[in-house]
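The form predicted alone is given below as one chain in structure tokens.
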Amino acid sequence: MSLEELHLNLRNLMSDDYDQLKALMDAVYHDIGGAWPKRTIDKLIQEFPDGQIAIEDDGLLVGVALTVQVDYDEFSNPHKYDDLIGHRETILNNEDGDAMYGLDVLIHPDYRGYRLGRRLYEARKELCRSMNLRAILAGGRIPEYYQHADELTPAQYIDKVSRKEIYDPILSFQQANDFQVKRLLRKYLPEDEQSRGYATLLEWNNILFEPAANVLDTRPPRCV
């Protein structure tokens, strides 16, 4: 199947989608746990409806990626997963945030190679200099980890999927897409067995940023 011949859509997830949605992320996060529950993904379309973010070919959702505002300040430094959740499995999602957090992209398997994920990570980028936010930040896994976990510490790895001296499929991707690797996180995902619980804290800034104090006031004067 060639580019040319995929009817490809980008638009914001719904509700309704969630039936696919399950299914992919059942297949690709075999090894994690799987989909969330119905009930998380609608209070993510509730409270971040621009951050949850599909592509379709022909009414088949193939690509994904969940995203929620954070306080830049608190996940710009050290911290797990599970400080992204809430009771009942939610999502924390901070309306007043001041960045971003891409929680996951998912890509069908039979449409890999399409280039659907950057599409994703460029969708995210133009929601993040529309709303004005610093930065998009992530926790990203290193799955190829465990294939070198004996010879090579977390950071070394990370030191030689920099240097392109070993690829592994989410970090390589990532810095790709011009994330820069900002620290090593310590059980992130303890049950991320491929990744032994290690990921990276990932960052893009938004060099279009204008902090709130240098936003110029466009109302109209006021009458006096």
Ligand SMILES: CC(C)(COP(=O)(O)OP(=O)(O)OC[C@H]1O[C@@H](n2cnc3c(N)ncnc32)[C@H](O)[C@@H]1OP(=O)(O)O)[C@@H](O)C(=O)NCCC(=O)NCCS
The other form holds:
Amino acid sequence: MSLEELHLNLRNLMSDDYDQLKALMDAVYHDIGGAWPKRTIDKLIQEFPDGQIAIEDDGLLVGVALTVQVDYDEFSNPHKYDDLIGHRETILNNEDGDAMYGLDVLIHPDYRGYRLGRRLYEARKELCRSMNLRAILAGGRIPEYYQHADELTPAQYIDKVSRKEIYDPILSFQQANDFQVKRLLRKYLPEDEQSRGYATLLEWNNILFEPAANVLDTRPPRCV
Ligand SMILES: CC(C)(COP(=O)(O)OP(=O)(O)OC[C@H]1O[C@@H](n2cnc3c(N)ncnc32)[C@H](O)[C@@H]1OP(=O)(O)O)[C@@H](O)C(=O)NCCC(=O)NCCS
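What about the form predicted together with this ligand, after the form predicted alone?
Full assembly next; the chain just shown is listed first.
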């Protein structure tokens, strides 16, 4: 299959996409719990429609990026995946948040390597710019770590991936999209055995971000 043969369309995810989305997520995340329930996806679409981005080929859903708004100070520090999830698998979207958090990005296995993941990330970055949010944050698994866990600490592993001495299917992808590793997260997703529960806290800074003037300095002028 060549890129020229594809009939790609980038658009917002809709509630009617759920059956296709479920099949895709169950296939890709079979080892870490599969798809989100429909009510979770519907709530995301309702609360932050622009943040849920899909890519289709001739009507077939082949990729998706799910995003919430969060408070930068809270999520740019160590946290667990569960901190994003409320009761009954509802995802906690903060409509006043000053940053975006990438919950998921996934591409159908037959469609990988065509830079569709990059297209979803570009759309997410464009949204971050247009909403004048400060950054995109994400917790990224390191699924190749288990192959090296006997001889490398997670920090050494991340360093080698950053130097392109080791390729990690997620971290190499994130770094190719200009995300910087800020921290190492422990017990992020404990059931993720391949990453041994570790993850990287990733950040892409919106350099066009302009803080509101009154946020810069709210103190009254000092008399000298
Ligand atoms: C990660 C994923 C979304 C990448 O999608 P993709 O469409 O194949 O990636 P792209 O073709 O857009 O690749 C973009 C860049 O990332 C790099 N990259 C992608 N997959 C990679 C891999 N397995 N190893 C190393 N680098 C990789 C590419 O080299 C590319 O860089 P380039 O454009 O400079 O050549 C896809 O592999 C996937 O769905 N994985 C399973 C779901 C998952 O774990 N998602 C991450 C959740 S945190």
